[in-house]
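What follows is a single chain, given as structure tokens, in the form predicted alone.
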Amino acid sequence: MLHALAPLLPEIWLLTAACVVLLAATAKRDAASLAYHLAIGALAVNALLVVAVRPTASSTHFFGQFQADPVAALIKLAATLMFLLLLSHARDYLRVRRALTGEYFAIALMALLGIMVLASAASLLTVYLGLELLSLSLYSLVAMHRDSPTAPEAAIKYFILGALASGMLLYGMSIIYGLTGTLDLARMAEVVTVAEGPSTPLFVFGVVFIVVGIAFKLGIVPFHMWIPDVYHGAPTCVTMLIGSAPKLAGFALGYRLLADGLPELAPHWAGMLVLLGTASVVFGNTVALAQTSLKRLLGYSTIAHMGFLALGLASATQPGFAAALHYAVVYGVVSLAAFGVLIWMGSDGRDADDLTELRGIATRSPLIGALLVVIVFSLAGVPPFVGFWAKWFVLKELVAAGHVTAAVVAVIFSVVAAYYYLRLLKLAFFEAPDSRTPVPETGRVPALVSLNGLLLVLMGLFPSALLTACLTAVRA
């Protein structure tokens, strides 16, 4: 029995740890500090467990509901390491604003558990369970800062639109279930393969709703409307969380449902993803040009970047899936660094959000200036930074799959994106600062962001390591 549960050890551990952290949050003294240290310890152990039980081949467990494979292990490990950085930033951000509570860390662990369940989903039931566990946790985190004038509104918008998207996804899954008679994704793929006329209107109709649900969770056009408002309204530490690790969950959702469950219908869902991904790259980069809020600018930038991730999935090949997974990991790390700089700039208790706050920041803090160069060039896809390799691998597989027009449009609007990205460097390096007060360059937040920036540099200098890991995982 224990041997059968071994692949589920990280999930069992994390669920137990989340409950313990929630209990610790009720302590009468230093509850938030205790909850934080327990959460950090739980994440460290979780990372070790993921590595210890990582499989070399795919296998199913728990009555066919849970799939252990290298793709799931890679997603879980990357998400866990991101959460280690996320919670460290969140503690400092919330403590300065006197909003630090132990419940934040318990809910964050539940969000990570949702990502991990989704990554190992082997049936429609497990897919929906992981997705809702993640979604409900994120809604709660956005709404936790009740004294904020914008967070409750952002949480309500996020919840309503998220519930609508979940309903559409569930409707599409129910149609496919009705046609195949199974919840098991592997069995579903077999039934669709042997079914007479797998391209019948009912199959395509179900796939449309599934793609709508995936598109919303990724935040791609035209299901992007929640991203700018939630990014702008949520506390920066929560925006940092939403903009990083859950993108891995978005990839997992698409990969499990489309690549594992409906590969025979690839001509249909791939065409939809090409259209939506291209529209996202165009819309996100165009609207970002007009933004004066840093968080809204990063929100529209996310829409464009998730368009690239969708284009990777649209190639419908193993190298294409690997490129999409690589893109999700890279974007998560870059997003952590970008929002880390915003938290650093607001270390005096205010939220740094206006573009003008970047004026002369490189003069006030040369370290922030250096990190901005790495972050901006990575987001813009300037070689040899890591963002260039992520885009290059996606475009390469997109062209190989025959979607040349989409690849050309993506390249053109990546050049458009360079304008608003480089504007950030212009403000930081070539304009006079509004204040001569130096920004602190010592302490926990500067150290965390610097470590993040160093990781980006190493990923850019040695891009093959992560891509090889993604290719190996997808092909296993």
Given for the second form:
Amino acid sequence: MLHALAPLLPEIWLLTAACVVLLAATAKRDAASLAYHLAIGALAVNALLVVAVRPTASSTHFFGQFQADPVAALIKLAATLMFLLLLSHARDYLRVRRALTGEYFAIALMALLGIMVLASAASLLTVYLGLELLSLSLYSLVAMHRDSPTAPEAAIKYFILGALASGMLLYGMSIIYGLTGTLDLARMAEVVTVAEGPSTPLFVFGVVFIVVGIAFKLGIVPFHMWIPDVYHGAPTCVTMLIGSAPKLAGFALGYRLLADGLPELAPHWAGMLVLLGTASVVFGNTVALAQTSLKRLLGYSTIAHMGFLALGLASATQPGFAAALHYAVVYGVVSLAAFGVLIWMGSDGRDADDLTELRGIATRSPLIGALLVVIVFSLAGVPPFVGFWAKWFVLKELVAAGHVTAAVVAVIFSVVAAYYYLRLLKLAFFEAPDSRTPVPETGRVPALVSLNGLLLVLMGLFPSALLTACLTAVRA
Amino acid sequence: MLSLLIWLPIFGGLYVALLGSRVAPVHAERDAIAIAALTFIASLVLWAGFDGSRATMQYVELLPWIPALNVNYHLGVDGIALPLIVLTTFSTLLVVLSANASVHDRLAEYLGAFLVLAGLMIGVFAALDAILFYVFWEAMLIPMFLVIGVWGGPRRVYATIKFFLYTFLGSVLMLIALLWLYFQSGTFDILGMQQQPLSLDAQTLIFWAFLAAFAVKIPMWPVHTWLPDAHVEAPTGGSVVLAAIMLKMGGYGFLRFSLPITPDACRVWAPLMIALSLVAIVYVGLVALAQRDMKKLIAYSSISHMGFVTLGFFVVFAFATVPAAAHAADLALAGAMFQMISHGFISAAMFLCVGVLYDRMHSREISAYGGVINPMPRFAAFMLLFAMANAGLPGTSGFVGEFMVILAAFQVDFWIALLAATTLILGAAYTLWMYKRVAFGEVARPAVAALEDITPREHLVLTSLAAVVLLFGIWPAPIIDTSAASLHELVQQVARSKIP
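Same protein, different form: I have the form predicted alone, so give me the form predicted together with its partner chain.
After this comes the whole thing, all chains and molecules, with the earlier chain placed first.
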């Protein structure tokens, strides 16, 4: 019995830990610090557990509900490490604003659990379970700032649109289930092969709704409407959370449903994803040009980035999935650094949001200036920083799959994107600061963001490790 | 050896920029000069050990970088890359030496940026893996973007963003072409890509994608408009590096990618390319005549001179397939190659001269000067020499390349050669007319009368440039011999059709 449960050890551990953290948080007043330390410890142990039980090949457990494979392990490890950084930033952010509560950490652990369940899902039920666990955690995190004028609105918007998307996804799932008679993804892949023929239109009908659900969770055009409002309305530490690790979940959702469950329908869903992905890159980058709020700008830039991720999935080949996975990991690390800078700039208790607050920041803090160079060029996909490799890998597989036109459109709109990214550097470097007060460069947030920036440089100079890890994981 | 040349200035530059702000600018400057000088010496050692009689790659370094995706850290130089590398290290040394006169704010970061830039540019010339090449090619934009934006003139933000976006747009199309080539040839090795047979349609698309990158960089008319803006707004060092080296990257790209990978498409489009080159030579030469700003004038003159380079590249296709005229093809390429190197020296010298005046008067307007020869006789003598070289006076290096290209063009068509030869008149007209208005005449303004002649360091910089301009003008053999074998190999390569 114990042996059979071994592959689920990280999930079991995390669920237990989340409950303990929740209990600790409510046990006494001012227990937030205790909850934080418990959560960090739980994450560290979780990372070790994920590494300890990492499989080299795919295997199914728990009556076909749960699968352990290298892709899932990679997603879990990356997400856990991101959460370590996220929670640490969140603690500083919330403490300055006197909003530090223990529940935050408990809910965040639940969100991570959702990502992990989704990553290992082997049936439609587990997919939905993981997805809802993650989504509900995120809705409540957005709403945590009760007194903020924007957060409740963002939360309601997120919740309603998210519920709509879940409904669409469920509808698609039910059609596929009705046609195949199975919830099991591997079994479904076999049945669909046989079922090609007169019922194909019905399958495509179901796939449309599944793709809509995935597109909504990723936030790609035309299901992106929630992104800018939620990014803008949520507290920065929650925006940071939504903007990083859940993108891995978005990838997992697409990968499990489309690559595992419906590989035979690839020509259909790949075509849809190429279209949606290209539209996202075009739309996200164009609208980002007009933004004056940093968080909204990063929101629209996310839409474009997730378009790239969708294009990776759209290649519908193993290297293509590896490229999408790599993109999700890289984008998570880059956006952690970007939001880290926002939290750093807001360390006086005011949320840094207007673009003009970047004005002359490089003079006030040379370290932020240097980090901005790394982050901005990573986002823009300029080598030698890591964002380039993410885009490069996706483009490479896109060209290999024959979608040269989509690749050309994507790179041309990357040039458009370069304009608004460069504008950030223009504000930071080429303009005089509004105030001469230096930004503090010591403390935990600056140290963590610097570490994060260093990671971006190293991943850019030595891209092989992560690229190879993604490739071997998908091939296993 | 090549790795040392690339990484010494990059790490040295980062060191200077990061630690430099904590120490006195003099110390940062001393470190920067030492690093630049070491790099220059290393490149001379490289040249001394180079065997010019072989067309193969030398000093090859091959390490796996991303083995799972066939990307390698693959370096090597041939006779085309080597002179450009030496040009890079030489210009960087001059820029570092002359920086303290024009930049007073954040000098350490300024010097660091140029050292990093130098390493990246050497990387572009030395890379033999297409992805490694692309990484250096793009990464180079970052320090230049910051140099123009931070230390540039009043319209620097507009100029630097325009510079970045123009070159970025060209480059990304090249990236797609490289990726597509990878799936045809199965390798990112540039030399391997050169061997890949391709249909004419495929070649045409790749040719245009490459052209987007290289034509913007070199720059060819009509995609040249970023250059005058960037030149005018950049600080002196930025203008020098832009003119002396960055433009040559476009030329290098043609030689390394366009010509050998898509020879048949090049042959088909050669008439258009020759026409565009002639437009650059004649029309842009006329535009230069009308400029009131000295830097803008030199910028347009650069475009006009680079027209000779592309003209030399593409007249080759008129007789590459005719065995009897193979010599003329060699001549055209050798002329274009020499023109690239020589223009590197001359344009650097011209921009440095303008820099000398600008540092003193803070004006680039020609009309703000007049009679400069009276207070600054030694400076005026140097500037006269460089102006003459820019106009292509025999005896200076400016003459050799243009003459060889015109000579080769004559064997293709009399009218092409005649139009190209108008540069000897136009170049003399705009350069010497500018010189006349700046240096000769009565001293009309008190500010000019109060000018001080060049400092010993400026003297050193200008003397070394004058020496090479005269040396290669009288004895061009070192450059021509170094690249002859590689260029001859290239001529044979483009003569073979790659259509399967």
